[in-house]
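To begin, one chain is listed below as structure tokens, in the form predicted on its own.
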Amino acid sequence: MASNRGDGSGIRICCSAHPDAALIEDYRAGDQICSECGLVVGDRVIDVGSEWRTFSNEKANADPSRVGGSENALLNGTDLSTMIGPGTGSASFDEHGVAKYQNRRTMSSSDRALVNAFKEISNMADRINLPRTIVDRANNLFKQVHDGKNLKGRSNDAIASACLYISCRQEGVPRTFKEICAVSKISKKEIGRCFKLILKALETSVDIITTADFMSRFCSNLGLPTMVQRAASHIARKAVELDIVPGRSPISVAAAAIYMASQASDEKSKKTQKEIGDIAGVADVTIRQSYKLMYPRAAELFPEDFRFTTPIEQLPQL
């Protein structure tokens, strides 16, 4: 027979014949058993261990030690509602073909808008290989804009695209408007408008982009060797320092510097304006205009240790 003993801090269950004996918990039967005489002291013991079944919403999650999907703090309903999936067997429907089990609670329109926007941000990020940290920051930005109702009348897709652009800038891996536009359904002009409105509404800021932000990625996508990349970086930096390209965007200056450095290198490294423009997302004429400003002072722009295959005098004058 079991007895309860008070130890000052609460009630402790123990064996009446052996009060000091340790109790063994049988999780399968739900019993507490005295280790001395085998007396069942308590029953209906709750197993507080891990539930080795998985109910995660993500099929890829192979960790069975969690019950239910993780809580999403960005959703107003905390994402704890149960959604019944579509039935597949005959037992799931009545004689009229209506599903027997249906969702009693549907997601609110606010949460539905958030979920759709998060999905769009994730899809865009996947297409241009952006890490999860940028997606999380973009989701937080969209949540702030959505809750503040600062951009009424603007489409959620445009706001999501602008949030992803801002997130890239704030995380130090900026992308051009054209790169975001290429994976979005929104025009460049509309993304630009939302970008300015979000910065004003949230009172946040982004760092000024420089030629160095794009140089390594552009050169890597063009398959240029390290020597050409270093030369292009030096040319672009010197052109900005010497104020040779006033008013030109860092992207067009970077593209023109890559063109100049590649033309001074061997034949394998030479790239046309069209090839560079396709990677950088700028028109040939834009590269040409920046290059014309830089060409007269090309001797001052190249690094001292650069090995010229084509002398400066023989570079294209356009």
Given for the second form:
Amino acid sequence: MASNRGDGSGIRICCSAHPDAALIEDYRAGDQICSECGLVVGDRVIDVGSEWRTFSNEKANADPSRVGGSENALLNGTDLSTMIGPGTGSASFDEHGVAKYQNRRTMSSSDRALVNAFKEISNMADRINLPRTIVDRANNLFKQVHDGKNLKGRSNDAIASACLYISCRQEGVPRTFKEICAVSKISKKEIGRCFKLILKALETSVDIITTADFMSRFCSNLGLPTMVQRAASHIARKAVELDIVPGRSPISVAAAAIYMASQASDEKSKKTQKEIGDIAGVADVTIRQSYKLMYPRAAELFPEDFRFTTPIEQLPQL
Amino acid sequence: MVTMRLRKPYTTASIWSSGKVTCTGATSEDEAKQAARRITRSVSKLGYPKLRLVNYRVVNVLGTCTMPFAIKITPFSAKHRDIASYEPELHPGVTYRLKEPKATLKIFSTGSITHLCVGNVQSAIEHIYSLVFEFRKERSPEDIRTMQATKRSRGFKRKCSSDFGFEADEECITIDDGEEEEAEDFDSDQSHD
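Counterpart to the form predicted on its own, namely the form predicted in complex with its partner chain:
Below, the chain from earlier opens the complete complex, with every other chain and molecule after it.
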């Protein structure tokens, strides 16, 4: 029979005949068996295996080994209440076709703002095809801001948009404020204000944007070949290094570089300032300004191995 | 809230019904005090005979200055990441917040700097000058030539050197509606308005 051995590390069940033998645990039957003589020592060990058999079924959305839905536990706190779902079948509707049990009782009133904000962030990110990692990071930021409570008066949508902007920056793939504005109903000014407030509240900082961050996105949206894209990246980088364009926003410099590179290529890659301005969110006069600063030193800006379909002298001189 | 503009020290005053007044636009501290007194006087003429100027204090002094060199703001903001904030999409200047002369400075790539602080503007500039100096942009010979060309066309006589221009702008006063008999020397004030 089982005997208790009280040594310094607490009470341990062991076989009476072989106190030093290791016990083999059999979870399915709930036993602990002595390895030497086969005596069943422990009993009523709770089986933590799954309660029903599961078969892999690619089509089923529900995971049969789960009991409830997956929790967003990190962000919502423990929320174990039950929600009564919308009815199915005819019994859940009374005579006028109105659902009988109408109200899904509001469960997480304190976190309802959080849930709404997460949904909003997810919607916004979906519109510009942001990956899940950015959305998760934005959710984390929002949760931190929400707990800190110093931005309490601001609209939650504004804070959500600013969190999305910051998380894109932090992941190394910044989006311009205008791009975030396009998927949000908050003005650029308000997003900018919230952005600064959040940085102060969370005491973080972000890296400065560079022209290279936006090149690939703008160029692919314009449908430019990789040669032109590489040339444009080189031009923009060189322009910033030589400090030809002091005080100009990196977006404008990038747009002007794309213009210069596309104009130096063949006909079907030539883009007008207006098209580039549309994609980048800069006014075409802004592109013109930066281009005017860059044009005098165009020869130094182009990469050495660039094949000029339109030589430098024939570049437009707006 | 009523906005009142004066002509002589060219100032603008926002007057609230609680009696608080904010007076901005004066070019020196003395002018600001003079403007405050003028406003008090004109309000007292409206039917508040024993009006007093109470709690006058200078809240903000806005100054602008230009460095004789251009500034490379991107490396500057990279070095002072914790104090300076540079968002090219939002504003073309670096916002630098100082603690000990409590000041906010905006530094632009052209070399001009605006600062907003309480009291000692000079010390803020001296502090920032040493920081900005290492990020100055040296003038290349062709830059010097173009600058001299524009100077000749404008007819300047002095050399291009640092000009520190000051404009003390914003100040705050409180006018109290009092029943006290003791009144400040309002009447001795010049009252041209």
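Residue numbers count along the first chain shown, from 1. For clarity, a rigid core is taken as the largest C-alpha set superposing within 1.5 Å between two forms. Nothing here was measured: the structure is a model prediction, and the numbers come from that model.
Asker: Tell me, please, whether between these two forms the C-alpha of Glu25 is shifted by 2 Å or more, with the rigid core used for superposition.
Answerer: Yes; that C-alpha moves by at least 2 Å between these two forms.
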